[in-house]
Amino acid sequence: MSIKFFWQIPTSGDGRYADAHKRIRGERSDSKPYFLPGVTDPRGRRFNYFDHLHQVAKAVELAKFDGLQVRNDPQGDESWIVAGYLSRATRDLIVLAEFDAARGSAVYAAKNAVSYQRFSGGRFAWQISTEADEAQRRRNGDYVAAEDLNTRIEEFVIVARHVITETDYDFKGRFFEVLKGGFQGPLSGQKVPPVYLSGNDEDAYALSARVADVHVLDAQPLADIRAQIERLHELASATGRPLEVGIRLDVLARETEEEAIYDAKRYAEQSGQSKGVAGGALWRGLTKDSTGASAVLVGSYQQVSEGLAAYAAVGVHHFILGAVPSLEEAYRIGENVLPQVRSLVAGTSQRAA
């Protein structure tokens, strides 16, 4: 089975090397200035954001990752439109979409996906997550009771699935209802997009052992994620359907140990972030408050390729990985980390054969 290795595309803004600070990057604004008093920038309010992610999609893509993950940011820029344009700016890369089943009808939703599916040559991919938070949801116009999200989730997927593949397909559901769907004409016979749900409970497992395609888990050591996979095949096996397994973890590496624990050490003290200073090779909370990440792999570059190749080695076959600042951490871990990870990957497989 090959690996896939995304990387976050950061929608609420972007740091700096040595400067742990958020910044829309690329777009001018009189209230947070880039240079001291009497210093002219010369590019203007020509650019914006937008084409700093389109620096970031290329970067990704000259790196040899294998697509990018748009990040679904309350905060951040809508995370279908992002897609939609990077998209177009790339050639080969799969985009994964993260955003929330609230978004509104399941059919409306195949629709756009079907859209994307044809004008992007079918490399258009679904992550499909729940915000945790209940004051954040009310905001977002979202009322359904917690226990219920699962089951709206689950009849979001089924029900986006067989309308891109059926017609006078009928559906009646607790959140949904369709009767005689399915799209026709150009608009069918589309590639359905490959599902990512995420979760650490025994609700989310069975949930995605049910619907999904891969399941996501959130960084932790070896030996739990090892024991999460067990668990996540044993439920997916007893259903009878494919499920493979991905993580969502960001990346520090550079030339020493020394180096990327100084950098990290750095991130933590200007981002405020002092319960990510930890040690081992895994620190917590490092980068959430800017990425989501759960933790951060520190070390050497040969230390995170090992740390990498050592996840794939029990499961993991996709990595949504990430870091601070985008742009300029996409092309070192493309140069310095990933093709150490896929020939130690490699070298697993043909001992195991």
Contents of the next structure:
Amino acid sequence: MSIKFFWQIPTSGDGRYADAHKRIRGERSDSKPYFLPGVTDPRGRRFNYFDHLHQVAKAVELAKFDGLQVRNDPQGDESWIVAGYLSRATRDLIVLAEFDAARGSAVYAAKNAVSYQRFSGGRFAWQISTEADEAQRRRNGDYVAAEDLNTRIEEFVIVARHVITETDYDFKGRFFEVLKGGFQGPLSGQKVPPVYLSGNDEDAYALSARVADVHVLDAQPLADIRAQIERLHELASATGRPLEVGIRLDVLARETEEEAIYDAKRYAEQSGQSKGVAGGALWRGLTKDSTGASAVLVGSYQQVSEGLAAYAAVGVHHFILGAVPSLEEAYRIGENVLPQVRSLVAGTSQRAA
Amino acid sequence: MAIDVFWRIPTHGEPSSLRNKLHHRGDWSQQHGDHVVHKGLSGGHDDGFTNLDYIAEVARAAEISGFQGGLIPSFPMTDEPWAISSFLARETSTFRFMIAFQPGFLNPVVAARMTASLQRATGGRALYNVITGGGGPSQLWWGDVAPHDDRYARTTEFLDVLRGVWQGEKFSYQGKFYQVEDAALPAQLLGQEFPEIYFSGSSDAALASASKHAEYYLSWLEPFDQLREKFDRVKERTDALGRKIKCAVRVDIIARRTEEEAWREVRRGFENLDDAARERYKRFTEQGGDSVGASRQRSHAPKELTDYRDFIIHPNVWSGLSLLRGGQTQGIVGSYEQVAERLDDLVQLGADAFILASTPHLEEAYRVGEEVLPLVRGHDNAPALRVVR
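So that was the form predicted alone. Now I'd like the form predicted in complex with its partner chain, please.
After this comes the whole thing, all chains and molecules, with the earlier chain placed first.
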């Protein structure tokens, strides 16, 4: 089975330092000039963060990732708009857009997804996530009870799949309803976006077993991931559906381990997390604020490559990676880590065969 | 005040001429009443291009030719305007994306973020054509269960929330359809221009909603007296609410150097109508649905198809356009001068903006931009820039 590497597109800010959300590359304001008055600045207001995101997407493609993941961050730019904007800028990348099932009609989302598929040559994929914080859900106009969030995702996926692949489709659920639905003519025959779901509890696993193509786990030590994968495969085989596994993980890789640890510590200082983050190769909470990942794999290129290959060996096939700053690190990882992981994984599967 | 002129984006694919359907653009077309899907952009070969590549060219033609931008419609068979706009944000310069959508299909807080992001991606070139749905079984196809009049109340609430969130201060709202608590756009997305709203819908419920939120009330072309009456009514109703609303007309045009040449296009198309088109016309004159706009259009249609001239309902106004291609029935046909004069007539009876369209949209964007728009005076009494011929 092939391994897919995604790079995260940061929707709420990106820059050289750890406090990236305060430093939004490309963004200019008239009130705060970037240069001293003695130097002319030709940029004016011609550029903003979207120009930077465009650069990152190109970098992800040139550095030979398989896809990009557009994060859904309520504090940032909207993921579908970013995904469309970046799809046109790339040729072969999978464009995995993260969003919340509270966005509206499942039929309308599916219909938009069909356009994304038509325009991108079938590269669009969905990562549907839930917002754990109730206050944040209400800020998003979402009053659905916590225990119903998974049901809504399930109905959302069922409706979307059917209207993309069938006609005369009827559905009446708790959250969505359709009568004689289904896209026809030019909008028919498009690929259903592969569905990535996540969550670290039994309900989330069971939901994925029923409707997801990929379940994305939060970064954990290898033993925990192995156990979670076993459970996911158990549930999936009970439903008879194929289910692959992914991981959401940040990486901090340098030529030597010393350099990597030095930079990790500096990152911790810059982001105001001075202690309690180090723990072997997997640093917890180091970049959670800026990228949403629960842990960072820190080490030399060799160590990080071996760490990723070890996850692959226990059954992780989709790596959603991220790092700050996105552009520089996309090249770094693409040049120094991905080729090693790919050859390690190829070697592993050869031995297994 | 100067008028704004938009073009329309042919999301439905299109023949390269109204005279016949021998050639078509887009990866699909309507032939003998059926939708035919082609591989690739033209000629049935998989050439690696999609309808979006043609749409992109039309959008650039519109901006190069001096249009504000273009209406991007939303139909069950066509690509969605939010998708088109985000994909084409970067390859256009001044083109304004007029996104047709039904507010009921989106969470308004998400829609606010989508819109603000699109404004950032385009440099403030997004605006709305808010539609509220024709009703009947088609709404359930979209997954929408709200009844007709309720849908306008929902549209009003949707726009209330969108505006509220846009301000950036914590906003709470308790509506029948939408509730939010302490919502606001993130700091990074603040300060963008709120999208101008073109509002469609002819019923009283629609007008009540339009009066509250829309900058422009958008109507299809109708007989001129009827349009004047409608615009007067809309403006009266908005005045009563202490707001000003402007009016816009969606007009198809067939403009040629001489009037004879323009009517020849119509006549050729009419002569080439096939049985499927005649059958479609029959169904059109008989069909139901609770859209007031659509039934207003139907009431002006002759029962039989014998002579194209039976469809001339006003000097230079032909009401048989839907025979030649999908869409509204009435359009302006004439010489460049005549078309410009009729547009000025519409300005005199209350139009402040136009959304124009003509087939094929690519070449016609250039023609109309170069030959007709320079002759339109709008509210200004200045002489035309130049005289053709």
